[in-house]
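First, one chain by itself in structure tokens, the form predicted on its own.
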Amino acid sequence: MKSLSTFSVRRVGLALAAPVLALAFAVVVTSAILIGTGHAPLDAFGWMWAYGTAPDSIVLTINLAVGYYLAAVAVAIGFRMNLFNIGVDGQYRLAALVAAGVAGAIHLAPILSVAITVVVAMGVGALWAAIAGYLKVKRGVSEVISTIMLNYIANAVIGYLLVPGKLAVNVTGSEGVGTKVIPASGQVPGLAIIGGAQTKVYGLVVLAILVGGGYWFLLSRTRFGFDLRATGRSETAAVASGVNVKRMVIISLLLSGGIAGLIGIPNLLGESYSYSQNFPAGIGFTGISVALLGRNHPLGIAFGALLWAFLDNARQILDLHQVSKEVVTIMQATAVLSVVVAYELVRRYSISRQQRDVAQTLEAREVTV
């Protein structure tokens, strides 16, 4: 029991040990800018803590964290498969803009409207990301190259289909366009839970909470779930247990593509109620950073989501300070980089300590014997 639980302490010790030391580097590199810069990084880090710990920032950060989740997720699950599906930013806004035309268009029972609006934005989402699936399946074209491609001609087809006749209509007292905006049949009130806050929380924030759910159960307690991590680590091996990689691919797009696609929903439902040229937009690249911080685990998204919107919000009360907020950037890319070195140090350092418990172990045996 004794070597179990010290077993149990340390494993959850080199869990932490990684983004820790990521963490630490990011602010050890940061506070050296800022002292290059003139800036006492105390007072920096400060104000970004003040600023960013006040009730509505709070809310905000939330609200970004739940965008920067959803993205993370669906990259996440190509990850898993060594896919690399950097199409995540052009599928969320086409996904964005068709459910935007639909909700606008779409009169019906609040629950019915709000489900008909994500399904429309997870079906859109998944077939454009199943294009560089059939790609890759039948043409034997890198994902990294459709994808991106794909990015643009997302751009293209939005530019085309955001135009007054079409899916947009001229906004009242600007000269921008937008979709209809939704009825409030089909939008989703915020929640209060934050105490002095003015703003709220967005309602759809459940949906993040349950694709998390989902990520993990599909990951950790399926059969599919199973045969993605073994095709990600090796696919020789995979196809040799009788897994269809080609299957396996298209799903994986598929089911990254409608991940995806709800990116947009939660502000689309709670905030803008329209699909305009200022919808908010980048957020599936931020999603790669946020994968790759939390190490396309579920929780550890969640941690690099809320990490990541923190910094994105706390940027804000730089500038009021003379302090570029170019800072946090630099911040944000030094975690990301760290902690990727930061895993393999640690992997590499239990690698080796498991191997010295082995041996401790047969020589013990051994003098028994």
Given for the second form:
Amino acid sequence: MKSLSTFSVRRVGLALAAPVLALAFAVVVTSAILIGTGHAPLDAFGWMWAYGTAPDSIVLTINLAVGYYLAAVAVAIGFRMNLFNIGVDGQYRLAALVAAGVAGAIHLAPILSVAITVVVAMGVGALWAAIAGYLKVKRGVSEVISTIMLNYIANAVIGYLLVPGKLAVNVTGSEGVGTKVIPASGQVPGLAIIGGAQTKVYGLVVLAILVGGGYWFLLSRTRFGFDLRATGRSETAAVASGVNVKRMVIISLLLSGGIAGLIGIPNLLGESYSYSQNFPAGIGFTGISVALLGRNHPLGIAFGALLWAFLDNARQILDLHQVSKEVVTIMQATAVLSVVVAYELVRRYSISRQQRDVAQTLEAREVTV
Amino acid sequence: MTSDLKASAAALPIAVRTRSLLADKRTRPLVLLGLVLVVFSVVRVATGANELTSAGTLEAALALSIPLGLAGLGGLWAERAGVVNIGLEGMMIMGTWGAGWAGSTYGPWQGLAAGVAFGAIGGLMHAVATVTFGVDHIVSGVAINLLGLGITQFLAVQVLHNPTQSGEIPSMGTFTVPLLPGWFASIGAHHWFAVSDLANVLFAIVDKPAYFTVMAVALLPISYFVLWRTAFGLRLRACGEAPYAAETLGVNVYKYKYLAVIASGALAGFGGAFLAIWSGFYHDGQTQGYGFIGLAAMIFGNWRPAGLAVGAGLFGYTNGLQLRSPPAVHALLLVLVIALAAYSAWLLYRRRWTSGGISAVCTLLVLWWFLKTHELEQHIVSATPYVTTLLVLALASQRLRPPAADGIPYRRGQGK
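Provide the structure of the form predicted in complex with the partner chain, given the form predicted on its own shown above.
Full complex below, order starting with the chain above.
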């Protein structure tokens, strides 16, 4: 009994060791660069902390993290099955555009309107991902390549649709075009949960929490989730146990694309109310990094998304102090690379440790016999 | 039908069959290229879209293909040694910056050297992560892409004092091929069927090539020779096909993987340097995803140098056409109609009625689209290269065979 509990304590320790090691390494690398360019690292981190923990910054961080979290979950569903959906970026932008067009055109009861927008966004994201799924299953095209191409094609489709007369209207007071502004019935009010902040947290932060919970439940509590993880661990073993891998590929890409479709929605219904050229882009790629950082685990991803959003936000202050804020990008990239290296090292260590434990236990038993 | 063919083929003596296959294999590319030339000539004459094979379009196509081809070669080196390199984009970005910095400070040749060196550093980082630490190759590649972007943006601010672009890189200079360009140009100007089109292709190749263009093109046969005709290349490819078997024969798999991935980064860096020196300066976002597209070209080319050259050429051509003369892209629809019609005919001949029928319907739809419109919407035109790549991959992917141990982490002494 005692050995069991120490074992699980060690397991938790090992699970936390990797990200802590990686972040420490990233901080060391960043500090070295800062020192090399004539800045005091402690000052820089201090400024970032002070700026990033102001109430309004916290709201901004949470709002950014909502998108990052959804993106990372979309990527993680694929990762769990050894599918690499790089196309999350195109999926969410196309979905946000079409959803914005629909939401701008309908006048219904508030909840119904929001529900329709969400469903449309998920549908468009899933459809765009389904192209990659079809090509993989039926034509053997690697999803890595097809989703990259589909990102570029999504750009073209967005350009094609985002003109006056199709999905866009001329925005009054600016040169740009955007979709029709979503009426109040289709908007989601913000939540004033951070004391002292002028701004509000997106109401659809709830959506991210629901998606996270659903992702956890699906993976660890359903037959489908088990099959998904099994396929990711060993495809041959999964096939032997009766899993239809092609079907799994299609379903998981549809799910991934559906979640990807949601990425832009909290911002769309809570802040911008219209899709224009200024709509945040590139969140799909950030999602890949966040999923890696969070090890595809629903809680890990939440931590990763908040950290990433915090860094994105807090780095803005560095320019004021004549430190180039690009150093934070290096820090983020180093963290991603070192976190995967650290996980690999911890995995090797824990395997050899387990082997040693088993050997010791067996030896001890032989002695007593 | 197929079983009949198989039976009759089996009846043939093996020697004859092998010889006929070999002959087939050698002549097939030439026959296909000839066919492509004829189809394009037919379409050009039928639509009057002379830009389809004009010297200007083809020169743009060549210049746009080269960075892709170099990235593809980078992918080839790494994946032949069993390391998937999706970090090519990041290594290319580092190459553009290296060339921009050294090129604008010291000169174009130093710029090229720095671009290659920066790319190689990116390759080294990927090698440390994937070979030494056994990290998932795609994960490491994604991180390298991010790191390449971060490092160059940081260095741009620190060294160039300009976050978005470098100073001017002087031109590297071109050399003049005697006589030939003049001859080809005069033949090309006549718009003769097939002959002028071929002359334009040749003109684009021999018209004042830049030194680094020639170097880049030469890297293709050099890579083929090194990888397929030397003992070094055989060992390197063995690491990608069966690393544990290679290990038992005394090959230092780690060493070969390291060398391959560093070479891969250097080639991607060359591609980036080409982009920067060709445009005359480095700017943020210069690579536009060429690293990824180069990787797609390599997969399209079935992990072979000649195949990847065709893939890069295809993308470069459609990209060059849509940039140089957007109206001519409309004529490409007719090329698509002919290709689809041929494909449907082949399917129907093989009695695959359903697929053949669907394909025939698609042919008619595209034909209708071609006849109904006179030009394509600008955004559709800009998507041409990506749609083409996707379509071609969809048609060709089933015949592809990656190296057997591609992307599988290797650890010495852990073979089963």
